[in-house]
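This document opens with one chain alone, in structure tokens, the form predicted alone.
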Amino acid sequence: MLHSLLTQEHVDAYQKDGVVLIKGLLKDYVEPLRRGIETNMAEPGTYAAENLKAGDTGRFFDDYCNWNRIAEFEDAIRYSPMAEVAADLMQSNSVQVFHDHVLVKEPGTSKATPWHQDEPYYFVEGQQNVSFWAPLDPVKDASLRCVAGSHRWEKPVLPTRWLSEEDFYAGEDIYMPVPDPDAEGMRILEWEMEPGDAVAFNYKTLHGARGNQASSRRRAFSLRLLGDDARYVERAGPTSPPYPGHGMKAGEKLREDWFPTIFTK
């Protein structure tokens, strides 16, 4: 039986398009997650970044891998419906945490989130995965934008660094150039969203977001989860997140002490 927030249409859309909207997934966690983000911004972690160049307006802050030091993040991860909903969408019997991610665009932020797929940055592969992107403020034009069906493309998209725009793995030719979905007429899915709604998307789904020209903040909490078939893979260079000293070998499941299983059917 599916979680009460889901219908079979949600699952079918996720499998077909690689993305689906889940209304109210984190509606009971909006205020705690806002507090967690304030803590995160006041006490940035190792990977915190300010993603603006000279001449850009506003502020675009992001940070990840903080859930085990910020209680509000851990509570949402362990006790919200996210893990059970993820299992249903992935059609997986188990759900492991990969990492959390906070993205904040202050009012008047000109910087767009570049088009990208997540999986090429990661040291994990598998068909059973899901990212949740949940705004903690109402969003319209600054919502997440996903290219339907891009999780089924034969060739992955070249990962680049958001600020410098350099290739993440220099010299690798296994990737396709980053496309321009608007110019190329691709089917882009995006939604006006309320705080606590969430977009669920596959690690291979091409996605991005516009800048935030609204008069209000756009705070988003994102969580990456893994299913039964997730396995560690070697990349051509340091991954993001890098998780130094993990000690895993190609083909292994991710180590439970660092990437705990939070749901089992």
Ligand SMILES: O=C(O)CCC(=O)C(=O)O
Second form
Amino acid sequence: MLHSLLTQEHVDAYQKDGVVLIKGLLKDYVEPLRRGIETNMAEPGTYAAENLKAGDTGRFFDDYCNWNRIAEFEDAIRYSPMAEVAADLMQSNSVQVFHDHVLVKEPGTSKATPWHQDEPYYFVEGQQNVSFWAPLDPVKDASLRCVAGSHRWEKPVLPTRWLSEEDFYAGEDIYMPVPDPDAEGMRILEWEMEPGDAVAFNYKTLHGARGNQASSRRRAFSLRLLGDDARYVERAGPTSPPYPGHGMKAGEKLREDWFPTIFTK
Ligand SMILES: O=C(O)CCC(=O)C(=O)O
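What would the structure be for the form predicted in complex with the named molecule, rather than the form predicted alone?
Up next: the whole complex, starting with the chain shown before.
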């Protein structure tokens, strides 16, 4: 039996396109998550970043790996339907936490989120994974944009640094250059969303977002989850998130004390 928020169409679309909209996934967690984001912005963590260059307007803040210290994030991770819905979408018996991510674009933010896949930045690989991207404000133009089917591309897309636009792993040729999905006529899926709706997308799905030209904030909470087949993998350089001192070796499941299993079928 699928979770009541899902139909078989959601699961099929997730498997086929690598992205699907789940209405109301976090509808009961909007206010708490907004409070969590305020705490996060007032007390940024080690990885917090301001993503604007000189001449850009607005503010684009992001931070990750804070769920251990921000109770509202941990509550949503442990008690919202995300874990159970993730198991269904990934077709996995278990669901492990990888990390949380907060992305805030204040009104009038010119900077777009560059097109990228998440997996090339990560030290984990597998087919069974899902990220939920949930806006905590209504979004239209500043919504997440995902290229349908890109999770099945053979070559990964070159990871770059968002601010400097430099290659993340300089000199590596296993990657394809970052495409321009609008110019290349790719099928881009994006939705107008209400607070608490969520886009579910695969770590390999190419995605990005426009700046926020609206007069309202665009706060988003995102959660990265892993399924049965997720394994630690070595990369050619530093990963994002880095998790210094993790001590894991290639082929291992991620350590449970840092990446707990939050749901089992
Ligand atoms: O919120 C955004 O602008 C982009 C989100 C994103 O890239 C992600 O959640 O991986």
